[in-house]
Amino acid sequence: MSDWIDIAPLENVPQRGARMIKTAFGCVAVFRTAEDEVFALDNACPHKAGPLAEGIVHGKSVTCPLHNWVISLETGEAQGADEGRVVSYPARVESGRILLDRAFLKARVAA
């Protein structure tokens, strides 16, 4: 069974936006879609480590603000002709709060 960390209220992340969250296990970019789905990825584009939390969220993707790479919020995979991947973390909304899976964040530190 997963142990979830309560990060913030959903309304703290704008629709089609993102926030960089500092946790005890490191920094994670948390994204919110227009449909109020939430996703969490490492905050560094696989191309040149651009800050993904500062990118443009569209559909279930984010475009890196540095070189326009498009990254899937669902898988962390670069889209189109680009190649690369960032780590994605389980995230969910419960009672209006954003939760991240603690076990996956801990595994990030151990890696």
Given for the second form:
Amino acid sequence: MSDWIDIAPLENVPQRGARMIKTAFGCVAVFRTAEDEVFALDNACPHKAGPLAEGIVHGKSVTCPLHNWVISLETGEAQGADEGRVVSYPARVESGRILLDRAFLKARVAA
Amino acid sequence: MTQKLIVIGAGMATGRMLETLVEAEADYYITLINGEARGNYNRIMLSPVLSGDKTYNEIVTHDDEWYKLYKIKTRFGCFVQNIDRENQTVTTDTGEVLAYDKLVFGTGSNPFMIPLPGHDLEGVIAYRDLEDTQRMMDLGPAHKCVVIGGGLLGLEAAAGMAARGVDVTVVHIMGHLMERQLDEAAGYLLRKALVDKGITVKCTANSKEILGKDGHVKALLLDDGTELACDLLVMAVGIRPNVKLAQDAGLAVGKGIHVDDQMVTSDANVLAVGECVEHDGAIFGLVAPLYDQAKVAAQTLMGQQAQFVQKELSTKLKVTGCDLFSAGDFADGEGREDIVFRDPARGVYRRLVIENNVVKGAVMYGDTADSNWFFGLIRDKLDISDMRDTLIFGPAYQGGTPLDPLAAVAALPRDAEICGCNGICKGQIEDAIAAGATDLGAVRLTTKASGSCGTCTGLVEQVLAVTLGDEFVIPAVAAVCGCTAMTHEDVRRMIKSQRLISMPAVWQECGWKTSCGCHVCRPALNFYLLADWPLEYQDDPQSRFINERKHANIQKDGTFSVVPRMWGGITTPDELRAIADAADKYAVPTVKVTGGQRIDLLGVKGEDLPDIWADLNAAGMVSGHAYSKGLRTVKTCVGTDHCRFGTQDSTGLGIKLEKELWGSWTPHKLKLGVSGCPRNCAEATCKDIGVICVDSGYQVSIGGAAGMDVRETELMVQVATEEEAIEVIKAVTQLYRENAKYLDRIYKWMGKVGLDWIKERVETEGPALVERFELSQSIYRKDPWADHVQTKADRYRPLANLSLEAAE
Ligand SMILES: Cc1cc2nc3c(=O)[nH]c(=O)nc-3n(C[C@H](O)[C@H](O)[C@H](O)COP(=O)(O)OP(=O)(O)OC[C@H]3O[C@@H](n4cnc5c(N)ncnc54)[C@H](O)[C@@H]3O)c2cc1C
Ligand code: SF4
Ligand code: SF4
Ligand code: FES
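Form predicted together with the partner chain structure, per the form predicted alone context:
Full complex below, order starting with the chain above.
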């Protein structure tokens, strides 16, 4: 069963933008698309750990600010010719609040 | 003995024939006679000339030099009046009589004018030659024009004028536009796209009479009584082969001049090519078959065996933002089936007509990337039963999974046609590449592929990419990015001409293929909109690279570097103390002096940015914009203040310039330098804009670089006073902002438009440019640090801190 934690109001993340959250085991980037969907990924690009939360969000992808790898927000997978994947976490919006799945956030501790 | 060849008409067909002849060094004395007061040019490119995408000079295919080089005698602005076949002479309207051994007709066709009452009024024109095009271009914004005819030509005329701000109405007699090439659904999408461009479209409208006043057109009256006011009326309703001269000379003529497979008329010494001919019952109105005819005619003249064969044709519309393609036969009929694909949101429509498992016709609107592939299926009559399920999705899906876009081109057979206008297939391009052509220009030169209407440029580049692999990078000029097929230049033109003031408007009107652009196009669009509409457009931080979004430079470990402004490179002990304090307080690991005479604090944590800025602001310093596509620094030497060689106050001028220009956004970073004498201690001659002070004033030069390319500036102007120097620099900066492609430094832009053009514009439009620069600066000359410290500091901190949560 999922155990959702309330992170913040949706409006605190700009449309087509991202914010970062701190956890004891590293940073997670929370993205908001133009359509108000939210996604959460580890804030470290599979290439050279670029901060994805600082990238440009387009469609359901984000472009890493360091060397322009394009990462799918849905799967965390690098697009195009690049190969690699970043861990992604279940995220959703309810009543204007962003929720993340606590169980998954904790699971990365084990991994 | 060398024979005499006379060619009547310098059109697209004869131009190609002449080329073939001179390349083969055929043994003829050639005389070329043309009714238009000019030689061969690319008639199909009149539409881009009309819309402002090209100039006439760019579409000339053969200039005086060329005729001279190949010793072709020319008579331009001169009509052939009659032909004496018995004595083998032609007589021109100037009374000249010229003898021939061989004669070639290339008289093209006459535009058809509906004989409505009033059709002879002044201001009623056809769309055929440069004069017609000029009339339309001269009309000017806020005037009204009616175009009769909703076919290829009428719509290009309408779109071209609309792009120039003319109020255009298209009147079409049929129920939908381009009914001969499109079905209703595609016609509907096309109509919508045109209406979005501000063009009024009236279908099922029958013209009754052209009304005039004082001998000049005033309005078009329709059957139903509607009166459409206009200052110009363009008729684009069809063409008739121009056969009068041939008829008078007693040649066999039907709809056109009769020719056999060798392009020879009923007289063995007379040939004909182009729109004036009739071959096997057919007449021609597109260039692809004319070029085939031209080659055959040239070979016949040289005594070689050749045969003209009619081929399947396809049509594209050269109107920016209306991507449409049609080929083959798509009428409904017994035994015919349809496969239709629609995506209303994207305005995409595809329809294939299939008979006995062979594609007979295709209509595509909105996304025509795969059109060549479908055209190949039609032309080669391939059996499609195996791929029927996924056929409509195009070549990328034949094989289960979507392939990389180049795979489709890689998979094309050698005889797949790439350039329709010139009939060049993939194999010919590959051969040219094997023979040493490594870029588009070289391929164009050796094969003519993409040299005519240019719509296949992208494909030719893809063939280059596939063939050369990593050695060929598809040039950036092609399209802005994968989201669009348009070039930066086209997009800029659309933004200005269509008054597009928001990013969604650009996406919609320019047919972006993605929902909201990507990291490549969004920053460019954001800049264009901001440069063109400083008052109306709202800057979009989400379309800026992180450096500009957070006003600091991101470094490889995700930390940032912070550079405060030091006007003209001057600082004070107090400022230095404040910088040193900030460096201590925020544990800045590296303090470095930059190449532009500023101090860089490297390694600041993202969340500390607002705090360090607040401290620097408190000490009187503002953002150095060291991260921006905008003014960075003005580097100076010490000038008359201290130096024994100084001729002027170079430091003072540098400070003034920096205070005037700071905060302005430009296509790429902008660096200036001011040196007090030609010893040039500020290295001003490798900056984007450099000033060298001399005894008699200030030399302003532009286009330097010291990055990936190293270049010396070129002198733009010398002025007597500081004020003039500042004005000139503002003017050239504004010109650069308004015209250059995003991410082109000044030297790159200058390479494209030429220093002379820049000089002339700055000279003639200086004050207006300065005024527009000031207007924009009234909004953007401000310190973003102070702004963010006050309103956005939150955004720099983590959204949440779950360090404790997860540890429980
Ligand atoms: C605006 C426009 C856009 C077009 N766009 C396309 C397109 O996108 N794709 C396409 O395939 N086709 C297009 N076409 C059609 C294409 O331009 C013609 O098919 C082609 O130009 C015909 O070539 P031609 O050599 O037969 O005749 P032309 O190019 O018309 O040349 C004939 C020349 O002969 C001269 N002439 C005639 N009589 C005499 C005489 N008695 N003495 C001396 N000179 C004479 C005329 O002045 C004229 O210059 C377009 C046409 C126009 C007008
Ligand atoms: S450029 Fe000339 S004026 Fe400036 S410091 Fe050098 S020598 Fe002196
Ligand atoms: S030259 Fe420029 S891009 Fe290269 S390492 Fe130095 S600062 Fe970075
Ligand atoms: S670290 Fe993300 S692209 Fe290199």
